[in-house]
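Consider the single chain below, provided in structure tokens and representing the form predicted alone.
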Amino acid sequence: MFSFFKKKKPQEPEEGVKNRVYDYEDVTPLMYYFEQETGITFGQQKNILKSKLTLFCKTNDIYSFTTLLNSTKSDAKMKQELMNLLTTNETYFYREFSQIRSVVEHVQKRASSAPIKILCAPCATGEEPYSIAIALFEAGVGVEFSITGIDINSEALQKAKEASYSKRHMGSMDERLVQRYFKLEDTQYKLSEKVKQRVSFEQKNIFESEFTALGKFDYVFSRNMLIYFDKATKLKAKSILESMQNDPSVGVFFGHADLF
């Protein structure tokens, strides 16, 4: 009658689990796969990459890098999770503002009243395209404008759409502008709808045809992305971005660290 007090015999692990071989040694095939997919070069950060992927595998009960690679190739959701993990998105408002000021001044001198289209590739969590919109509003430009931000990181894009930021993301933005365009709720700065309405976001990879299908733009920003590419990939990306310009004489706005 007291059988439920009896000590249960430990359950044997399933045969497949018992014979499972854990292998987190050779990260090179995964590294090359993501370089081909994104253009991002991990060579100098191979040990960091290995540590990130090992932790990811253990967290998700994936017992080898080979299994992870096969899953990534066949599972779009897994592939996106890895892209989100391996792409960084640290930025802030009014970063490298001199380039944004140049665009504002160029817009003010335009003879045409046609609507202006601006591309930010990549856009990370939205600070750059929103900074451009704020700067155009502050300059009182009299033409319509729209800004498209693209990125391969789906989590970053979701944050960009939410447009809710901490104090450290305000960067060097003047407090007057912060008060004018943001509403402080608890510790988060919520961007005004007036600015958000001028910016749209799309998940794109610049090396895929869907990117160039976005069409032509009057101004193209691509700052601090090329630093992750090798020389050949930088030149390929530069050519693609230049092909998106309405006026090639304007030039693409690259980051100060994006050396060729």
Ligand SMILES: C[S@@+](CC[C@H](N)C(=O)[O-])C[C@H]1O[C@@H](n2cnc3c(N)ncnc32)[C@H](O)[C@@H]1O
The other form holds:
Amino acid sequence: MFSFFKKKKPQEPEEGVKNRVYDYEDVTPLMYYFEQETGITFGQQKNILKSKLTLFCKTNDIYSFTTLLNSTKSDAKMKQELMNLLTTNETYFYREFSQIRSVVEHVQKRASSAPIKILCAPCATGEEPYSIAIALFEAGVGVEFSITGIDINSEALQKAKEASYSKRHMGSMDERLVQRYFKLEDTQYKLSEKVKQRVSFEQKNIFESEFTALGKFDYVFSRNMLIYFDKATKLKAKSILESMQNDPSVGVFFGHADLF
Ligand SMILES: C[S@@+](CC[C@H](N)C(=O)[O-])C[C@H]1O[C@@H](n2cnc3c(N)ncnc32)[C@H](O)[C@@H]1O
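For the form predicted together with the named molecule instead of the form predicted alone, what are the coordinates?
Starting with the chain above, the whole complex follows.
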């Protein structure tokens, strides 16, 4: 009997696909490339890196780590996707607040009324530079100030610009301040324009010359990034960040875990 339901022929693999070798074994070349580009070392976490990259490859139809490495080197978009995937952007408002307090006190004691410039490198999703702005407003400092936040992760910077946060990101900030500087919409805390206007964001890698081209700053924060670097890279980063201070006697504010 004639049937309308013809059996489907198994699909022929596309030209070139037939001989593909799926290979997600040796992650070392990718690990070294990433270390060289960002300073971030994986050492003990090599297996975590391997599983993250295997999943990334399978989701994006990339059939081997070698192919991924080659396209990362030749395709800026792919490189950025990898940076976004492999950097850790955990942060929250009023984190390690004692350092922010000491900057506010320092600003209050300044003899000059010249505008001040503050750098947060890195800023991740923006909570740190915004916390500094809120603390300066709260102290009623008379001088003009501007804060620049930089990070290598473009998705984190996009969130920083949106300045819309969940409760988890409010950290230890006093409820009174939350009410004063945020508007709660559904579950999101939207930061006031007054604070947003004082902070600008730029995508930079601290090891590239575009970063130092930002110039010098009165206060430099660099917290919870160096923990991901090895000793030699920490020292290199430290000297780059120190070179960006207007007054070296102030010192760069590193995170408590960024031990040298
Ligand atoms: C854990 S966050 C720290 C954020 C904030 N400073 C804090 O202490 O809460 C670390 C950030 O460092 C950024 N980062 C890592 N290597 C970098 C590099 N070479 N240049 C710029 N940013 C980098 C990551 O993208 C990440 O957002």
